[in-house]
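In the block that follows, a single chain appears as structure tokens, in the form predicted alone.
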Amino acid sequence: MTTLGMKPVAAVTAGGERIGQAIVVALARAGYDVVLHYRTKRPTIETTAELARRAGAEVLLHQGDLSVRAQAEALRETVVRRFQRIDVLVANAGAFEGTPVDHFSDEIFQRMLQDNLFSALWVARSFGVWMRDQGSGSIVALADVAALRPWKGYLAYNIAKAGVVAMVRTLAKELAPAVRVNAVAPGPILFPPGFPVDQQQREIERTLLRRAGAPEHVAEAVLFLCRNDYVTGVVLPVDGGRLLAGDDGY
């Protein structure tokens, strides 16, 4: 619920580039003021902030490592202190790294859990409890189709993103009816740097639509989940039909 005369407020984690930037710009164009979180990449966050301002948003920047619970809570405190309200949280922070089963290490596993699961869990829990007490709110987390159909060679990443799905479904129950919690599961959209071209093409060909998606496709899905107040606890694939196209090596 938005107070009369006040713009809604959205916080986006890792909002400086790639899919995060598209989400921030889409929210700004939809009429939200935006809090942009970043961990290290200040120049990219400044670029995104300027795009959001041009779209009419008031923009606030916040730096922190959200895999640390206290820093996730500090982000929530920053939003509340400035705007006295929180309408939307988009938990977008994450990282992608291959972990073949024969070359698995504690270090990589912990890094994938921290960057993908804990960075979503701590911020979603902190914002969610505050939203519940506020009486309303929407949380959207970025999962991955790999959480539903695991990628071969990415054991730690798959486990971490499956944890995000479990988190979303659990928080949807815990925070209802005041707060809605959903996830978007992107498919072949913006491959990670260094991802081999032949593998990119292979993944594209495995979609039903036979083409890669764009960050804007994810941003539109996030907006849908923010706007539709009768949807909670869902994981929405934005994957060109990849999940229906057969296993083929996943």
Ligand SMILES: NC(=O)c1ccc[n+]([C@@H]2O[C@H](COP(=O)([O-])OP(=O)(O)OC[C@H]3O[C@@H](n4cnc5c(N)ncnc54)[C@H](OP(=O)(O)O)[C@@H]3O)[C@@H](O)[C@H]2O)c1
The other form holds:
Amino acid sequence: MTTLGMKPVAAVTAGGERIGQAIVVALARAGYDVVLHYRTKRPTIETTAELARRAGAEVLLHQGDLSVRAQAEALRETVVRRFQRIDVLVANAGAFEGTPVDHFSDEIFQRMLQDNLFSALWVARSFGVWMRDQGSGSIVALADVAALRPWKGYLAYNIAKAGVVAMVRTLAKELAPAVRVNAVAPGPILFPPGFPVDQQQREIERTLLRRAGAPEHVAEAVLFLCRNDYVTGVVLPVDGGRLLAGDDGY
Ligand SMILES: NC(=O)c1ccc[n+]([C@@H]2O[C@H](COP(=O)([O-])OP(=O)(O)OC[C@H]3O[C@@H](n4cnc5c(N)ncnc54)[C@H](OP(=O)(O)O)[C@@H]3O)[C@@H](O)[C@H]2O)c1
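Can you switch from the form predicted alone and show the form predicted in complex with the ligand instead?
Expanding to the full complex; the earlier chain stays at the top.
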């Protein structure tokens, strides 16, 4: 709920590129002002900011490593200082790297937990408590179908994304009725740079729809969860049927 005449305000973590960029543009087109967070990639964030401004949004940039709790809280303080309100948080930041069970370093394992779980947890907690005190708000976190159906070879990532789902469901209980908390669980949307083409093809063939999704499919789902105020605590797969299909794709 916004005060008459005021635009709603959304913060998107890692909003500069790929899926984050599509979410920012969709929110801007839907009438939100946007706080655009980034960690390192300043040039891409400028491009996204320009796209959002052209869609009519006021845009504020904020840099930080969100696996550090104080930096996640600093993002929330930036939003409040400028807008005095927060309507939507999209916890989009994440990282994707394999950790096969026979050989992975502590460093990679911890990084997967930091970048996927803690970067969502600290912002969701900080924004969520503030939204609860404000009396309203919506949080959407980016999970992965791997949270529900784990990828072989990705122990740390799977644990982290399952943690995101547990976080979403717990916060939905803790912060209700003022704040709704949901997740989107994408399937194959955009492969990481350098992901082998034959493996990409195999993942696509394991969806029922036999095609990769687009970032805009994820952005649509985020908008739906922001708009529909009778939905909380759900995990919405946007996966072309990957969850339902067996490993042979049927
Ligand atoms: N792409 C897919 O098909 C797919 C499928 C399933 C789930 N997802 C999930 O959807 C979300 C977006 O996916 P994507 O592929 O567009 O992401 P991506 O290209 O992997 O980008 C992730 C972004 O998160 C940022 N980030 C990572 N750790 C961070 C931290 N500790 N603090 C702040 N920022 C951090 C990175 O910033 P820097 O680069 O500056 O470090 C990067 O900009 C992710 O949560 C991902 O797990 C994506």
